[in-house]
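This document opens with one chain alone, in structure tokens, the form predicted alone.
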Amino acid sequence: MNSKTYKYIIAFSILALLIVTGLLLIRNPAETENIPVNKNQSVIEDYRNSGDRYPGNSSQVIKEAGMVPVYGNWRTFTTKDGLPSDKAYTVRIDGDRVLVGTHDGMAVYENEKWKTYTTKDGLAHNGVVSVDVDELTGDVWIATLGGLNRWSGGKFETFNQLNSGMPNDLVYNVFCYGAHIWVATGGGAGHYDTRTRQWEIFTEMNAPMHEPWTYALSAGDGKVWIAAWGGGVIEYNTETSQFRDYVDPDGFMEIDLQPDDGVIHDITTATAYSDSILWVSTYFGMSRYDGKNWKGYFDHDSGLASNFINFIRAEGKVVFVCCDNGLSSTDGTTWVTYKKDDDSENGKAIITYGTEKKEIPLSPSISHNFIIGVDACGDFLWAATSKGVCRGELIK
């Protein structure tokens, strides 16, 4: 490794490491992309002043987004509605109820109301930033800055470098596969099978990994993929056992010097697969896998909010992609992006389709254009941001 390619290493690790914690939670304004803006801005006015959640015919709408679906009537939760913290990062929808990691412990919202849960509880550490659902069993894992946590009967387990075979405390992903739990960590990534209570661990003495830092994961058809520091994708074959990377192939840390050739670059932040198509996410970038060619998309030549993606997740043929400018959706050909102004609680979707834009305000949008968690199911939206979590809903 040469010493310029080190120091972009060591530089983006930090980088990570403050926005993971919570301190790199505030965009300049001055750094936002420059949007076109709507020519009739007294149109645009008209309907903020109106009681209309939608401009023009929400049909209409529909047709130009084509399979993406895309939300309005964003309504925001802070701490003056129950949330332990404004820093929300990540948010997961369990049936009835909406579980939010923050930055000072996780809470549930239930038949309109916040429950929090910290330490006091049994958390290992308040600061939760991922959480997921065992669909057999309905246990709630959390991953903390902490350790592991399993939520289940109301109470709260925790799985620690002490006390089980956790490859780190600092818990960046946890995903569900069957009755697997898998955990990215600062340490490596973990897999715990619930039936055995066994623990493997996966790092750069075992697995093709550049170095033991992983940042997310996720699973389907007997694989696992995991995003590595550093190292690109780590594919895991759960029947075979055997590992596959993918990395971008050019070998240049700055640039993504041939198009569609791969992974765009070797610094992944999440992988989401649904609908036999991989996806992911970099902090130049994203890439799309169906099993035989890749795709890159960049905020320069998509509907994509930015290229500094802090995570993504696949439902069904869509991604939702959460920047550190705005939440992006797309299904590989048409975008839905979602941007705040800076003046005011509104914005706009931005629907893009090749050079093809077009913005619908919205009153209100998203809270803030950081977004750092994302879930959708049914007829609402979900986005964990730096300034509350917010629900947006279908526009039907």
Contents of the next structure:
Amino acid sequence: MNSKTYKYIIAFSILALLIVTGLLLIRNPAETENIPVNKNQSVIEDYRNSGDRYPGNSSQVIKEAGMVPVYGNWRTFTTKDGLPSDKAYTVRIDGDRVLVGTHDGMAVYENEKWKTYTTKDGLAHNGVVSVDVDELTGDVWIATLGGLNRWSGGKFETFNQLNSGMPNDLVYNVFCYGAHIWVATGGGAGHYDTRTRQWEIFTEMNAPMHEPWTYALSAGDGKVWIAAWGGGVIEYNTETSQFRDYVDPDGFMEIDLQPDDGVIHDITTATAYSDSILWVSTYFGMSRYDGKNWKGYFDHDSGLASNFINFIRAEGKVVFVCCDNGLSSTDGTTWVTYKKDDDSENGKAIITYGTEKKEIPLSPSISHNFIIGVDACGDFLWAATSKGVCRGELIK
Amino acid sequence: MKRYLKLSITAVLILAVVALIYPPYSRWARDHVNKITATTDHPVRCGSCHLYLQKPGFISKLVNAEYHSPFNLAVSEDGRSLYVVAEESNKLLVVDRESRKITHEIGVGVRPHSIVIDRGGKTAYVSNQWSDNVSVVDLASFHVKEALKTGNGPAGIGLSKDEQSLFVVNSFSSDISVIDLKTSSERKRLTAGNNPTGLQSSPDRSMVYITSRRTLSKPFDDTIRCELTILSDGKQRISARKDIISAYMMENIAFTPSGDLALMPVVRPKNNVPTIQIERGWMMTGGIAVIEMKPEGRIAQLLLDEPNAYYADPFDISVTPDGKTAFVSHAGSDCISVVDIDAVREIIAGSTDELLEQYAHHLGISSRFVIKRIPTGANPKGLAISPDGKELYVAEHLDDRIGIVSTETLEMKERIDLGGPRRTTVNRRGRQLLNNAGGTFQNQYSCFTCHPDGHEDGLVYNMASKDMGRNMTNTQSLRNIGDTPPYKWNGKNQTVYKQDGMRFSTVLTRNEPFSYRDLDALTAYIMTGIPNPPNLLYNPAGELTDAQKRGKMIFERTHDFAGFEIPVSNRCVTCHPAPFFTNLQMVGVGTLAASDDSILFDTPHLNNIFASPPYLHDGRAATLEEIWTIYGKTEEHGAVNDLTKIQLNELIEYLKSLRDPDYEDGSNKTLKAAFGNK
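After the form predicted alone, can we look at the form predicted together with the partner chain?
Let's see the whole complex now, leading with the same chain.
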């Protein structure tokens, strides 16, 4: 072979190498940031990020769904089954039992039976809107419309704005983070240190929120994210005790002028943090934040059931989204949305991947399209709706 | 002759001078003593005050002494050694049973409380109630290997079944530290009752039972209840919380070896009724709670008292290895009750729920199961039984001895002297009196009963007065009150002499009043001998947090946040100035109840106020917050209505930081020892 031939071979090899490298990079993008080490409560984070609560996925059966699980074989529970009220506000899976907050008390599903607890048993108020479980102690914390309860060893202990440092009795959300119990209330957010029994509360007086109405919060990796009504997301660093806020840079209430420039809207209803991703729900869409980049989702450009989102919960890579017109779930790319037909118990799971859609009929389906609460653990997904709670099983 | 004349004249002159001086001096001395004691017939004895009421210093060192005060103890597996927790000398004493001598004195933390030894007998863990840690003692070298950080006020202590974890009951923060012994760090904290102290594992080690002293917050005249907390050893989570009705001061618990019963000393106060009828047990009774361990098992309470004789302040309980006999130490009556457990089983098995409810009040029931009372030394506290079951060891707390009882003859057979000071100082005598029920009618209760550890029991009482059912009052602490007269909520007693003198015997003890010698001793102890624990939870080092500093500004402010001047009489700092946070004056704060006479209240001191719920004179405020959120709206108890919730919280944080002035100058020995024992 002459030298010209060698030159062509070398050039061709280099080009081939570049193409292969490029393909590899596209398929396996490098990490854009180091996942911060959680110095607080590593046991908690290990548990939360472990596979124990991570929902499985249905990719073996429904390839289109990818890593997003698909649930079927839905079963609905109402007052006929022992629920105290069909208006279910929240649901939380705690090992072998499920805790449901309703309009008329807290219902506990265990050994296929429902048992209800009300103010007669020591609940602060029968309107139970949020429940969380302290992973270390097993204590159940219950947010009600009239105070906060700790339920431990069968006994209720009440915290309210009169007998403690809690900011307000209208407790919308409770979140257990290490030794601290965080609450979002109508009069501010705050946390209770279970070891020193001290409250530290935040309102517009000492935090970057323009009013004290807070709806929900979540935490992870040393930070707490408060969904502040009309105030976007308030981030609190538990190590430095510093705040920062994330507000809609557009400033316009109805238009997402510049896509993906920040949180999608300031009327935030919930935050959820998992796998180093912060999810934010609003009444006007949903946002995803990886620490550097924001991504917004609307019902017209994604598989989101509706822009009006009541609540979200993230488990692993997947976030479950409670909308007023269905239950959605996504890993940011693929969507699985559950909707019930108006005139029957049936419905469907709509899988949206890219521009493609696939519908899987479900019979029965979820109990109602107005979803208020959700929790997923292992093979089960529970949803709290205005017509009872429903439970789906992972389609494998 | 001349010499005798000179001597006689000198003597006469001296006598004349004395005769001239003595009457006015005598009158002055009488007036002086009357004023100091607020009585009219206290003997004129200079030493009563000028020797025995001295603050720590040279004279105090001379007249007082440092005792060991054995509190709890454990026995080695081979029975050869006793490990004695010496509460006052801050030591673990290793005593050789054979020679009855102390072989080692190991310095541990401050106010050690309890001890547990691992199965191999290699390591002992000692909880230090005033250091907030546990000393880990190597029993081979008799040295402290390390100190494990706990919650506030560690008391009862126990090892998990696998001995990988240590459970420590934190009596001041009312929770349980679960400590990982591999990493020597606290893994989690679980809430437990109110002022919990005792801890014991069930015989199969599957469950851990924790007893509490104080009741759960309830309004006055509601039935009191005290929590027995049950923790799962494997899951290390609380599995149940049982309310023991009408009882409190549940210091310890023991199990029968078969595990069918758990036994717990209890005190049953009658605080909801006026204290006018002490006879027939209408002030306090004491007994044991018997818990059936089977599913749906019942909880019965059987009195250890008798119709005309009471056995105050039951403290510890130990069960023989054969499960037939239980021993209960009565710290207030200097004796041990011997309980026939089979007889107890018979009573429980043969009784309906209604009958058991009656037995909880029945003073005669003890005759069916108490087989003997064994006299002991002063203030018997912790008990331990030898591995062969033949000997019962008793920590004679205020005699510095270990009593040894034969479990066969049920007699005290010998004592081990721990080598404390031989003399009983006046202060020590006072402490013995405070802890002994001998001054009350039929020995029903001691000062300690309502003032455990010189503090307060968290209950509201209706003290006897001319009008029944009026003037309910919240028990007050006796800790470091020497500088804050007058006493009682209505300030009627200007001195402790008067507080514990004739009126005390008329109104409370219904017995002969203390002799003046005893009254002097009791007064000396109360005035100088009951310190406050350090406030390690909220203000360990005297450096306030930012929130506490802001709270301090609110506490000391002269103007509200709108800029208006707060009247001097309504500023916090006016009535509550440092160092004791009382101006010693009488004041009204708008908290009189319909059942109260129209009186002013003696401004209470606020040192360690975080440890004294409930609040206000009748205990109506369950928490500090409620003083203002519910009961302070009229602004007569400080100007607070302009405060935001954040500001009120900060004021509360500051109040929680208040501690005894003895710790303020940083030189306090106790605080140094607490920090030094890391």
